[in-house]
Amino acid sequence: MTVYLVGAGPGDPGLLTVRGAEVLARADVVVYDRLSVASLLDLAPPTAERVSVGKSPGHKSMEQDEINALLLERGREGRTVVRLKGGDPFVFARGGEEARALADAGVPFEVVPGVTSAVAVPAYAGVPLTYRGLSTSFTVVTGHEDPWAATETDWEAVARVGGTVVILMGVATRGAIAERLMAGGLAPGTPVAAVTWGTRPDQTSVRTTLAELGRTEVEAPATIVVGEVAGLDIRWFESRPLLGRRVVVTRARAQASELAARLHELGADTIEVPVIEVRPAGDGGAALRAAAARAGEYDWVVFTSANAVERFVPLLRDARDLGAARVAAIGPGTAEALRRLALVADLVPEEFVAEALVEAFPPGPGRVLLPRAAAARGVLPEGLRAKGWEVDVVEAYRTEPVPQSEERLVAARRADAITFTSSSTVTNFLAAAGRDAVPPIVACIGPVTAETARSCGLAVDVVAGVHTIDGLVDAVVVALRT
């Protein structure tokens, strides 16, 4: 039994250390606060306990002491237990006082440092805390207003010291913060950086000086910046396309990363309801293997999404299986599948929908193996059978619908835009949701999956051009950005 005193940084998940993801993997209770990012709780197992302590809209957050009983409860069940702090657990977190309680007790425990928005929202806002010429040094301050920070602290001998200054939690305390540290001698005219919400899409940034600050508005929870280097704006993380803006993506859990990933590089905050589960097929693969066992004796093995290459390659002992047939894909994305498994494929059309490769396909006669889902278009057999061809359907894979939760679609009502990969995702979308929770925007990966969109009611506002995951998230991109 140990508990994991781990520090979830300020908010950007991808700031969450190696080791802090390890444990994370493996807890049996995550016990977590409000500024913990709601994401990194998908880290830990499905059946993994999940405790908020932190304040919440319409709940009152839970006392330290009542904090330091619950994890000395679940630790001495024998459980793997991960306390997930914003930040690092022993910066102006109280991760101290719940060690010390956990060592008094003698429950072991291990301390899993974060990175700090004290370091972490500044270079998110462009400010360097240290800038040659400009300052050699930095000190972080808490600016809470209970007694035993604020108002005892020494602000006129910090601001003597010199140097950058860091002030955490100072919003509600910011004017009175400011009249000191001028009375310390530090001119008004000091450049001051105010950061909200550092790090996360939301994030947003005021710049201002010392004698100003009181005045100006800012929103907790803030990371105030005092000093010369406040003044400098290498602006990057506020300059993405899509800072601010909410994308929900559909696809299954397993296929969403990459969608997710790169709308967040580029400043999106993603709201995951994945839709559709990929699914065995409903003869346990039986058919498939047997396909598999058989598949030199085809002229052409024909693959249309990533997830059939994924179910029948592996059931090849090698690439010699395959014989003299050659191989098709529908798209660069069933292609690059294809390569992860060392195939390449011989023929991928210009456009990535079923009527472009079976117009770029070769007359037959002879044989094509097509193994796919359950419910999938006829254009393709169809089309290859008009041209010469024998073609045998093989069932790969089946999507299923997901249920979701009434927070997941409460977050995709308030997005700005919503994504389509595929025409089960729409119908399975308003399945669940109906058409009342389609965000704005409307972006189909390809005109199959918005001619599905259309007859479903809805208006398609961008299609990519390029039927594939980056073209869509440029299109994306352009929709949010007009």
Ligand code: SAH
Contents of the next structure:
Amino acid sequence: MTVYLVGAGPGDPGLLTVRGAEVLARADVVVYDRLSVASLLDLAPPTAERVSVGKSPGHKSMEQDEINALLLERGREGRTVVRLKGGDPFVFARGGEEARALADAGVPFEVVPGVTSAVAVPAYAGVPLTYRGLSTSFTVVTGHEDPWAATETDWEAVARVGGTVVILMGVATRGAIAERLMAGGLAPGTPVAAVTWGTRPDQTSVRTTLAELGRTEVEAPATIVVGEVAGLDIRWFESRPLLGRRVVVTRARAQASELAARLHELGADTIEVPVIEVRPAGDGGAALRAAAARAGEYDWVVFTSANAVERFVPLLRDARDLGAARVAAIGPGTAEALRRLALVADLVPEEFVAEALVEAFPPGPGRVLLPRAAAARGVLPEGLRAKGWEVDVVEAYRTEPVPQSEERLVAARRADAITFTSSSTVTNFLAAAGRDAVPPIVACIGPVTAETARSCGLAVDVVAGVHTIDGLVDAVVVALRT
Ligand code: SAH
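Could you output the structure for the form predicted in complex with the ligand, given that the previous block was the form predicted alone?
Every chain and every other molecule in the complex is listed next, the one we just looked at coming first.
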């Protein structure tokens, strides 16, 4: 029953603090602004009440008094309230007023500081705020007030301090601010960096000088850095190969995050469209349990997905239940899932498709257990039978389509590329979203998935050379770079 004033950071969800994530995870109510990062709201329990108090098209923002009243009311109800604020809650954010109101009313509260845009945004643009020999201080100023009015900010004095000047909310007033700083003694040639939507996939920055700032196009919201350090350009974030590119990730819900995380690290804005959900087998797993109990009677157990591994192996009492059976994995992802459960794959083909596994398999006779998805292709069991093996196929799990929200489909249509990691992601995406929702570039993990996409009328632009998540990521980079 506490109200937490939490700094959300400037945009990159990774810049939320550990404490911020902790309190969000047990929030009953989240009160957030328009600039808040949507994915942070997902950290709150699905049942939490979410209240937007920011301006949105067609809606007026809530007055500060109303926000204070809302926090007091929810806090008094004894609920865990998270007031999520961009950057740091006490830097140009009226968090101080909210804390004051809570303190006066005797409602328990805690301040969870955040990474302020004043510091993080320049960092993501490769501008260090202090630098030996260039700057020994930084001043953070709001540009919100009219620079010509008799206001609290003495710009000439700010200019005389000499170090780096960081201006928030200064896009509209940038020309006047520049003149006042020059009147205070800063040289017209003083370097300036203006960074819009910093730390986000759509970050852009411009470099200019104080004299030119008023004539330089800058979009809000921006953080403007004035000083010699703005002449440094130690780029890292803006040189990421996928920065600003939007990529749709289609996967079973539980697995989307790995691919999305890899693309995100390369700068992409990922739109996760989970099209299939992994469900227990139709018989509730009875056949799989029976097969696990007899695992030692087989010569081989063959896995074609991490899902099958994760469903089958825990049904063994321990690895001894496998007896002398050897284990095959279709590719490195599946082998890795085995390794996590302390099993080493005896066979992984060089190309990660069913045909290659059949080819790499020794000749029979003997018995093979194949736990896998319902509705998988017949290539593997048929191929193994042709090599003299007796094959028992057992349903380990099913995949089912996931209903799509309109909002997600709109985002998908605006993307630059889409990734498909299996035939079922292709067919389920098309069934849920239609061909219109497919972005210009289509990337597939391997030839089978690509064939399915083509047979559904899609033009496939790239197929991963190595049929793994890493291979797919490399292929997306190549496709989007050209
Ligand atoms: N409490 C916030 C600041 C709120 S004032 C903090 O500590 O960061 C809002 C101003 O912050 C914007 O007008 C802009 O100048 C700056 N800002 C916030 N997010 C930003 C971002 N992602 N990129 C650039 N500037 C940002």
